[in-house]
Every structure is written in structure tokens, then in C-alpha cells.
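As C-alpha cells, one chain now follows by itself in the form predicted on its own.
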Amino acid sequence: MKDLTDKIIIVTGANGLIGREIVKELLDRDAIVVAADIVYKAAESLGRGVRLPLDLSSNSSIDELIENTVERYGRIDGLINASYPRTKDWGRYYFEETPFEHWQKNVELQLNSVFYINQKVALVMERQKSGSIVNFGSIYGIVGNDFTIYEDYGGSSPAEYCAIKGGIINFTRYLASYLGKYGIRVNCVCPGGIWDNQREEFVRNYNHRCPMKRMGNPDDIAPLCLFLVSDGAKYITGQIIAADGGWTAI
């Protein structure tokens, strides 16, 4: 991989699952990580960059980071959306009971605010003439759910879930496309399933239809970030990218 050392890199959702994985492998590196996560309730020092507080149902938060990244730094060279916003109601209903507040509440959460930050991170990107996204998709925004890893405990799949992330899929592919010619790249990284200590029958039934017969893990995750934002990608942009064990090859 090429060199991170003192690239200065956002990472949303840095204290989830895979968040701090991302922000540990590029700390490893060099990097200048500005670790975004509505846990941090204030600015604190990470040694080699910071930890501020970012609420991205809120327009102003997500205004005041990428300001304070630039106070602070000069520039942003790469933009990593790892953050996962949900209502806590999330994952509760089938499709058919399905409230429609809830519907839109969390495509408000998700969704526009992939487009918000995106917006504004590009603007201080379009000045560089330079820099790197990385969107967060799913496989279930690329092919369609598998409903059978539920059938043994009656669970389900949240209808939300993956109309964002195919919405995330294919406007990282227009902004690929649009910001091309100021120097910046756009990629989507779409994770299979991360084991984070589901039910007994979930981990069974999804590792049985997994080819490599097993739940992904943050380390499985957290490399082709750090790739996709370092210039051994510096060619590389638009691209969909599943890590995840095969699912979608079948």
C-alpha cells in the first residue's frame, strides 16, 4: 500500500465496529485521523490527530468538523463514512408494518446525510484539486436480501436498509462522475455481514450461504479503506466493492 503518512483522513462513525478499526490501521500508518463520532461530546487529542463531536442528523455538526479540519489542518485529503445512524426502533418491523415516519426518518439519518457531507467535504476537496471518498454501501444494497438466514427465529431484514445503501451505490457513482475532473475520487465499499455477537442461528444459517463459510470481521474491512484513500488508488474511482466473502458472487 502506498504511504498515508500525514494524510489527513475523516472518519465517520469512529467509534463503531468498524470505525475504530479504520482509525486504528491509519494511526498505524501515519495518518492524521480526525475521528468523527457523536460519542465525543468534545475535541480531544488522538496523538496523531483528533476526536471531535459530529451528530450528522444535524447539518451545523457536520458544517463545524469539516471547519475545524481545516482550521486545523489546511486541507481534508480523504473522507472515509463509516458511521451507521439509525433509530432506535431500527431493524423492529417487516415491510408490511413498516411506519412510514420511521421509513423516512431513517433515510433522513443515512441517506442525506451522505449527501451533506459528501457536498460539503467536495467543496474543500474542489479547492485542492484533489482528494478521496469512500462511501459505505452493503451487499444488500448490490443484490437483493436473502430472507432464509431468518426463517429459524422469525427475523428480518429492514426494507430502509437497503433502499439507502443502493441509493449510496449509485450517487457514489455520480459524484465519481461529476468530480472526476477536479482531481478527487469517489468509491463505495460494501461490507457483508460483520459479526458483532448475532444470534446463534443468524451466524449458522449466514456462514452456510457465505462461500468462505464465515461472518466478516472490522480487519476484513478496514484495509481497502485505507487502500482506496492512499494514492495507490490514485486511478481508481467510481467503484462498487464488496468485501464480502463471496455473497455476491453467487
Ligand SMILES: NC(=O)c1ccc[n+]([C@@H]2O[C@H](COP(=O)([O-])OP(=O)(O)OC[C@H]3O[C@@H](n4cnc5c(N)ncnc54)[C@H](O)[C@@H]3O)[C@@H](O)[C@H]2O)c1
Given for the second form:
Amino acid sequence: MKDLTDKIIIVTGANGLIGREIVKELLDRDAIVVAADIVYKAAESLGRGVRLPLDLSSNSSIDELIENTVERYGRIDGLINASYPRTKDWGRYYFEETPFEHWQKNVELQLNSVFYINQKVALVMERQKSGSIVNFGSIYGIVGNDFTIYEDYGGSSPAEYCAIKGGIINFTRYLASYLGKYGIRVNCVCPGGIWDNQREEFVRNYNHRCPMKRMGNPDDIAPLCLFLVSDGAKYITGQIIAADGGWTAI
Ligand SMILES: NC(=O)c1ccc[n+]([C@@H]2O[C@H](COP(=O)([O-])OP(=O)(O)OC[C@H]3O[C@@H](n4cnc5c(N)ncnc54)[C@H](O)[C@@H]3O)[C@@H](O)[C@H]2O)c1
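Now that you have shown the form predicted on its own, what about the form predicted in complex with the named molecule?
Following is the full complex, with the preceding chain placed first.
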């Protein structure tokens, strides 16, 4: 992989399952990381980088993150959107029961915030005439759910998730097309299910369905994000790349 030394990379959802691994691997490769998450309450140093508070449900909080990053470091080389804001009742409803307000609020949190942060970071990158943005989709932005994996225990997966992730995927293509002239690349990483102590029945069914017979781990996803913000990917844009053990291949 090409060098990431001194690249200024913002990671949202930096304290999450996947975000933590991305931050660790970026720091290992001497990038300067702006780790942003709602759990951080104040700026705090992080190696040569910084942790900054971010609430993606607030446009002014996104503005502050970007202003703060540009004030500190003068530029933004990469943005990795690994956050996962969602309402407290996430995953509770079958399709028929899903309250409209639940759909609407999650679209606002997960899709509208992606529009806003991409727009504001792109303005900085347009001035620089360079930059790389990595959005996060999911296998469920590429294909519909296989509901048989939830059958043993009556679980489900939210309807809006497919709509949100499908939206982020094609928004990524739009941005790649529009921003290419500024030297800005925009790609979308689509993880398969990541192991996080899920119920045994779910894991068994998931593994059976997945060609590689296992769930993913954060270190299956982070290196792809690092590659996409590196100069090794300098001619790659508008791509939707699944790291899913083959889930979307069948
Ligand atoms: N985990 C999986 O199985 C899986 C599968 C496919 C796709 N993905 C995608 O990968 C991305 C990361 O998922 P994850 O599993 O690491 O999620 P996670 O829940 O472990 O972490 C998400 C992070 O986002 C932060 N966050 C929540 N609300 C926020 C807000 N309003 N403002 C700022 N930060 C906020 C949380 O504090 C947390 O640190 C998401 O886009 C998710 O859809 C995950």
C-alpha cells in the first residue's frame, strides 16, 4: 500500500466497531487522524491526531468538525464515514409494523447526514483540488435481505436500512462523477455482517449462507478503507466495493 504518512484523514464513527480499527490502522501508518464521534465530549489528543466531538444529527456540529480540522491542519486529505447513527428502537420492527416516523428519523440520521458531510468536505477538497471520500454502504445496499437467517429466533432487519444504503451507494456514484474534475475521488465500502457477539442461531445461519463460511471482522474492512484514501487508489472513483466473504456474489 502507498504511504499514508501525514495525510489528514477524518474518520466519523471513530469509536465504533469498524471505526476503532480504521483509526488504529491509520495511526499505525503515520496518518494524522481526526477521530470524530458522538461519544467524545471534548477535543483530546490522539497520537499525532485528535479526537473531536461530532453529532451527525446536527449540521452545525458537522460544520464545527470541518472548521476545526482545517484550522488545525490546513486541509482534509480523506474522509471515512464509518458512523452508524440510529434511533433507540432500531431493529425492533417487522416491515408491516414500522412506524413512519421511525423510517423518517433514520433516513434523516443516516442518509441526510451523509449528504451534508460529503457536501461540506467536498467544498474544502475542491479548493485543494484533491481528496478521497469513503462512504459506507452495506451488502444490504446491494442486495435485499435473506430473511431466512433470522427465522430461528424471530429477528429482522430494518426496511429503511436497505433504502438508506442503496441511496448512499448511488449518491457515491453521483459524487464521483461530479467531483472527478476537482481530483476528488469518492468510493463506497460495503461490509458484510461483522461479528459482534450476535445470537448463536443468527451466526450459524449467516455462516451457512456466506461463501466464506464466517462473519467479517473489523480488520477485514479497515485495510480497504486505508487503500481507498491512499495514493495507490488514485485512479479509483465511483466504485462500490463489497468486503463480504462473497455474500453478494451468489
Ligand atoms: N457492523 C456490521 O455488521 C455492518 C455491516 C454492514 C455495514 N456496516 C456499516 O458500517 C458502518 C460502521 O458500523 P459499525 O458496526 O462500526 O457501527 P457501530 O455502532 O459499532 O459504531 C458506530 C459509531 O457511530 C457513532 N455514532 C452514533 N451516532 C452518532 C452521531 N449522531 N454522530 C456521530 N457519531 C455517531 C457511535 O458512537 C459509534 O461509535 C455503518 O455505516 C454500518 O451501517 C456495518
